[in-house]
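As structure tokens, one chain now follows by itself in the form predicted alone.
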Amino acid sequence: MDTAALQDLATAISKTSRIVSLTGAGISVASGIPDFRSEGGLWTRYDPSLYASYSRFVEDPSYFWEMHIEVMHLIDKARPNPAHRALAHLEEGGLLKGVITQNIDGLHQDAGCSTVYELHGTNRTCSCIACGRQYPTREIAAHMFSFQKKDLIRKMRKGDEIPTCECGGWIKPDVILFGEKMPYETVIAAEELASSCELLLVIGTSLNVQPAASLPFTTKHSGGSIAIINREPTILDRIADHMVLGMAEEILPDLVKRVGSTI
């Protein structure tokens, strides 16, 4: 960890009254939720064009559920880590005005953040794709977890045990699948938040996926600064005003302490 870069960022934060954070999968790794794109991640074992495609879900939801059962197990066991709690502390102190996240795990809310825009939707609720009726995911998950996975998938391939609404439509978690429209109001709100901040704190994302990848430019074009905290370099490091390489769960608690000492 570059302590000099971390101190420079802490000093910049102490002089700022409006911070927004953009987070990706990297912030939740320490909570037990691997990055889907990392080695051994879901996308190395499940072809997203088959298992995470909205059009394929409409044709046969069993493939999606085969993959998503793993996701539900991971999220069910996950708890906020020090990085999530550090952001909640910044919000409590009035510095952080909101979190824009690519994650579907709800850990920012669990940590205490109240303003969270979920670009890729949420796993906390499910909705019928026909009538829109909403269901708590925990109810759907509890039923699925009562089966051995191989037995459940075998039943689903035959059209049985697929979560189905009272109207007869299939139930899908409120996460955004490939080929599905992004949540328009959420995206607009995130863009407005990014354009209004003095400092965008980018954490745990490679910035390879839209619309998140465009938000640093939104902040920059509005006169704000960019700080990137990530395990590896990103494709937007060239526009960053501050960069700290390392693990979010180690860097953010240290950063919060340093901010407190400089205010």
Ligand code: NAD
Contents of the next structure:
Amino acid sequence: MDTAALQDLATAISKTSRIVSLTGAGISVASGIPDFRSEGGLWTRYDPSLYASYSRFVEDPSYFWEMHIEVMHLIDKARPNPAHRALAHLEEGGLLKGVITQNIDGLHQDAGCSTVYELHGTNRTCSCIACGRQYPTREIAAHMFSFQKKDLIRKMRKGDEIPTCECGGWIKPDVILFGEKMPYETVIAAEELASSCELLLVIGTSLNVQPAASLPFTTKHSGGSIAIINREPTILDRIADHMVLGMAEEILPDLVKRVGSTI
Ligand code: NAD
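Would you generate the structure of this protein in the form predicted together with the named molecule, following the form predicted alone above?
What follows is the whole complex; the chain from before opens it.
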């Protein structure tokens, strides 16, 4: 970890009263949910255009469920890690005004963050794609987990055991698939937050996915600064005012300690 860069960031934070965080899959890796793009990640095994596409889900949900059962198992076991807790601490101290996340795992809320904008939806609930009736994912997951995965997928390919609403429509987790409409109000709220902060703390995201990847520009154009904490360089390092390379679960608790006296 680059302690000089970390101390610079801590000093900048201590002169700030309005921070917003933008997080991605990397912040939850230490909670046992691997990111999708890194080696061995889900998307190196499942082609997202087949397994995570809304139009494909509508044609045949079995492909989506084949991949998503793995995601549900990971999220079911995951608990917040020190990085999630450090952000909750910054919120409690009044410095952090909100978290904008691309994650669907709900771990920011579990850690105690109360203002969380989930750009890609949430795995906590499912909805019927026909009538909109909502179901807790844990109910759907409990039924699915009672099968061996390969037996379940064999049944689903034949049209059996696909989670179905009382109205006959298919039930889908409230996560945003490729080709699906973004949650408009959440995106607007995230843009407002990004444009009104003094510092955008970007954590554990490759910044490859829109609209998240545009938010650092929103902050920059509004006169705010950008800090990026990531295991590897990102495509927006060139516009960052602070860059700390390393693991979020190690860097964030250290950062909170360094700014601790000011919150
Ligand atoms: P990404 O996979 O594109 O990028 C993750 C980044 O985090 C990478 O640059 C990686 O180097 C970095 N990283 C990994 N471990 C880290 C650690 N311990 N500390 C700091 N950085 C670390 O993820 P993304 O940009 O969020 O986009 C992926 C998409 O997949 C999003 O749409 C998201 O919804 C979805 N996703 C969500 C979850 C989740 O909810 N936990 C998990 C995987 C993927």
